[in-house]
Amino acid sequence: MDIRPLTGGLGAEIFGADIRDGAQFEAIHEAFAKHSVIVLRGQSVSPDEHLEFARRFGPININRFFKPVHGYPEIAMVLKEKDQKDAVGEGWHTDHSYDQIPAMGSILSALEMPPYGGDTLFVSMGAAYDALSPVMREFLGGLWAVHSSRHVFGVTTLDSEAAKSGRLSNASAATQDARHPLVITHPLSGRRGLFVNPVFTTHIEGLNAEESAAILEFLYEHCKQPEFQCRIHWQAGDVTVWDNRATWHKAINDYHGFRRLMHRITVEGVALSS
């Protein structure tokens, strides 16, 4: 097993595994610890053999509002056909920040892929928390934020390619609001880490509207810097782990005119605390 690191501060790939192979879970799971971002290549795994690898990192989380793979109701289908324009998951977000307990990560395998594009994109959340400054970093440490499902997969977003599509639907059942910590200490590293996302965090407690947004729109860009990211780029059989309590992501939207299909499945996580 080869594990080559993509950054200085975020991802690897992983060359030489097979993730069917229950003896190499631990040195798998090891490496996304450290990098929390993991991108095995050239498993090309079926959805039986991606659930068992899922399941060894815990109980899956059954997606609201992804259409699911036929036969597969734990596994949700990320699907951009080759006429449509928009892409689910544009925007800078963290999965399942809305629940109360939100999910460990995702592990998405890619069935096929257009011949360029569609890259992925991750933001180290450790590592833009420690380049604040300690007064901030202070600040910060007693705050709680607010995350909701409403305006992203509830009934506003009916009009939407994806909603029509049948990419996204159940729309009724948006109603999670959920708070955290603004800043959390990672369950498994111990690393302190931001814990909020332009698509998902509504506001700041305890700061009226124009403070909570001016302290939010300062930590995006923050966030969004280069030197806290990485960039997996694609090939159709690659398996990508991510650490939802680590990380952001945003998928790239760039392959016009091409098909692009994964199976996602999100794993269960544990309470988040400061």
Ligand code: SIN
The other form holds:
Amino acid sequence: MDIRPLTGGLGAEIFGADIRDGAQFEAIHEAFAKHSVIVLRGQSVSPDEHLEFARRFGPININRFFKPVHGYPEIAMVLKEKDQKDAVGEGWHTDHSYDQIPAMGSILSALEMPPYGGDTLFVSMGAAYDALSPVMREFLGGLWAVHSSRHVFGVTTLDSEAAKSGRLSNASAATQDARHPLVITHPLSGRRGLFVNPVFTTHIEGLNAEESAAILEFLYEHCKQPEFQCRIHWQAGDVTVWDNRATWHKAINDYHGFRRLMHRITVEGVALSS
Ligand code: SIN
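What about the form predicted in complex with succinic acid (SIN), after the form predicted alone?
Up next: the whole complex, starting with the chain shown before.
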């Protein structure tokens, strides 16, 4: 297989791999550990093949809120119809950071893509951390942040287009809150990285509301710098794997009037430590 880095910070494209072939998993996993985001071009997998590949990474985490693929409760549909306005995942986020044990990562398979747009952006949280001053790193290293699913998937969101159209449901199950170190040591690489995100993080413990909001705002602006990003431009059939403990991601909603359909499987992680 041919592995080509997408940027100096994170992400790689892989050509000539076959995710159905278990013998290739070690090389694919090595690329994943090194680049945090890998896009495997030209896979066109069935739901069963997608699941078999995902299970090589670990046990599956069944998402509580996304509409599942018929007959496959482990596979979430990430869908925007041509007459819908909002895309799921438009804000910068880390999947499942509201869980006590956040997901290891997600595996997204592109089924139907618009003729243009619909890319996904990623940020390296390790690169963003490394670029902070030693004094700021020291300060952040002692902090914990709280994350929640309530304001994103809960009963206050029942008016959203995604809830009304049935793409998201089960709002009464959105009761998860979790606290994690603001700086984590990555369980696979040992690299230190920031672990807060604009969608699910509610506040930093121990600071007053103004202090917490100001620090989070500063970190979010810092992390959004293009130097820490990579961008996946999808073709139908591609499969992308990302590490939630090392990245943020964001779906670009720039293909109004066209349908985009992805299947997503999320893999269980481990408790995070500083
Ligand atoms: C997600 O946020 O998990 C989906 C990303 C995408 O649709 O590009």
